[in-house]
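Here we start with a single chain on its own, the form predicted on its own, put down as structure tokens.
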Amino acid sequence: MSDSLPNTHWSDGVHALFRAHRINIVSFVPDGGMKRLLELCERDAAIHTVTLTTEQEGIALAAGAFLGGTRAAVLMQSSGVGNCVNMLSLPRVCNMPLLLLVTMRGEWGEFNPWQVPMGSGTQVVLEASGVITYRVQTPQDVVPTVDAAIEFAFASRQRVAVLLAQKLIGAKNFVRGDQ
């Protein structure tokens, strides 16, 4: 894409929402499904990005940000949700907002059978942990859904996750070198 053309990828819209809603901290475990969004946030001086070693650190970071008067978003892959089950009690019990953006694996076009169990259980696990989930399947639904999730999370001190379907982000396709 040329720099002179308008940005139309959903990541550009989500980045603009982070700025508009004063999301100043974005934490993540590196994820190819959000590569463009992560690059935009990393280049933005108004957003402090934090690379995590494990996803539950992001929940603790978001709680600390809230206590310090700052807004945070945690970005992860569906496989990382399983790492967060115990930590999800922190924002629930302490009545803190939490915004999660979750790229889904184990769905449409998945090549890795190890991704399927957690991909199938992500929404159920989040909802059982007190997290409200919104699922997005199409590019045109990303920005309005993330906007609603941000408003809901921070205005109502709710835990909200936007699940970005694998069909939206694209299935990974690794090819063996001997083919």
Second form
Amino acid sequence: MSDSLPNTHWSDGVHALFRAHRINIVSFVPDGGMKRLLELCERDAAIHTVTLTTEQEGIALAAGAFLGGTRAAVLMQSSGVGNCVNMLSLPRVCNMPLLLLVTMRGEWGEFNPWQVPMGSGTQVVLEASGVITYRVQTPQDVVPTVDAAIEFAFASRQRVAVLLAQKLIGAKNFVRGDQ
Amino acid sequence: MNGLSRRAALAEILRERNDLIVVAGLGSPAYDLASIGNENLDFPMWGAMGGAAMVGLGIALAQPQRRVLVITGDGEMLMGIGSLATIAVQRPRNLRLVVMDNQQFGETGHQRTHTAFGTDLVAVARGCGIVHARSIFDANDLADLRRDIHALDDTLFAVVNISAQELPRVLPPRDGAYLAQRMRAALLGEADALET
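Would you mind giving the form predicted in complex with the partner chain, to go alongside the form predicted on its own above?
Below is the entire complex, every chain and molecule, led by the chain shown above.
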């Protein structure tokens, strides 16, 4: 899918924001919707990518990065938000910045019913855990929203998540199976 | 049960620690660290169970010239067991993980952990790809461990087999924002610590 995308894909803009805002560590449990962004980060010598076994590792990693003076972002699918809940107490109680990029599943055109419970609860769970959420529905809103989220997270030391709607990412095609 | 004295073992590990950064997992490892002192480069945790090793990885990646020691318990390490695979892949040369293993959840009434039934954390660490992984039963081997903590140019993992003592609690500060800012100021300087 990514092969047919133009260079103006939102992933390129987000990657450029990571560079401009000195985000040097990007950790993730991958999702098909962020394939291109992950490839851009992995190709970039200025960005250290960390593959996680579970999303909560990324929350603790970002906390350690902050202690050491480096900015981190954590990328995950909406199902991974549920894996983070208790670990989100760490940046909250320590007044640390946290930037999450979450690609949504279990909503627009979802084929897999097992994605629906966590997808339906993602925003509520994040807000209950003290994370401010920005939801993006259209490609042109991604870059300005992520830009604002980065500024808010790091300048004001807030926990901020940008939720990229499934309508924006595109529903996963299980028949073709290339995501 | 046989095993080393946890506080004597940690005191030996941290003897002449110099500028070693120390993250302590919640519960007894944090109390043990507080029993030795209260340093700017200490980050004792009171929650976020399963996260200590990854906090250590974050500091280690951000401060590649410094050495970072994570002291945690067997229960805390088990909850973050996948982080051993994540750390092995990263292979930070400046990160050391030391698990003080008493085979118990000491905070909650001494229920047995998986290590009491044979789970071998050193084998797990090796299986994840951490090359320098060892188990320590003898106090005489702590000197070598301490030397490696300061000198080894690779990720280090050790399990220190300790007895299940119930010791008087020495409580570290529990204001997380204070602990975080204190370490940042020590690492980055007072002015830069206020920026992000």
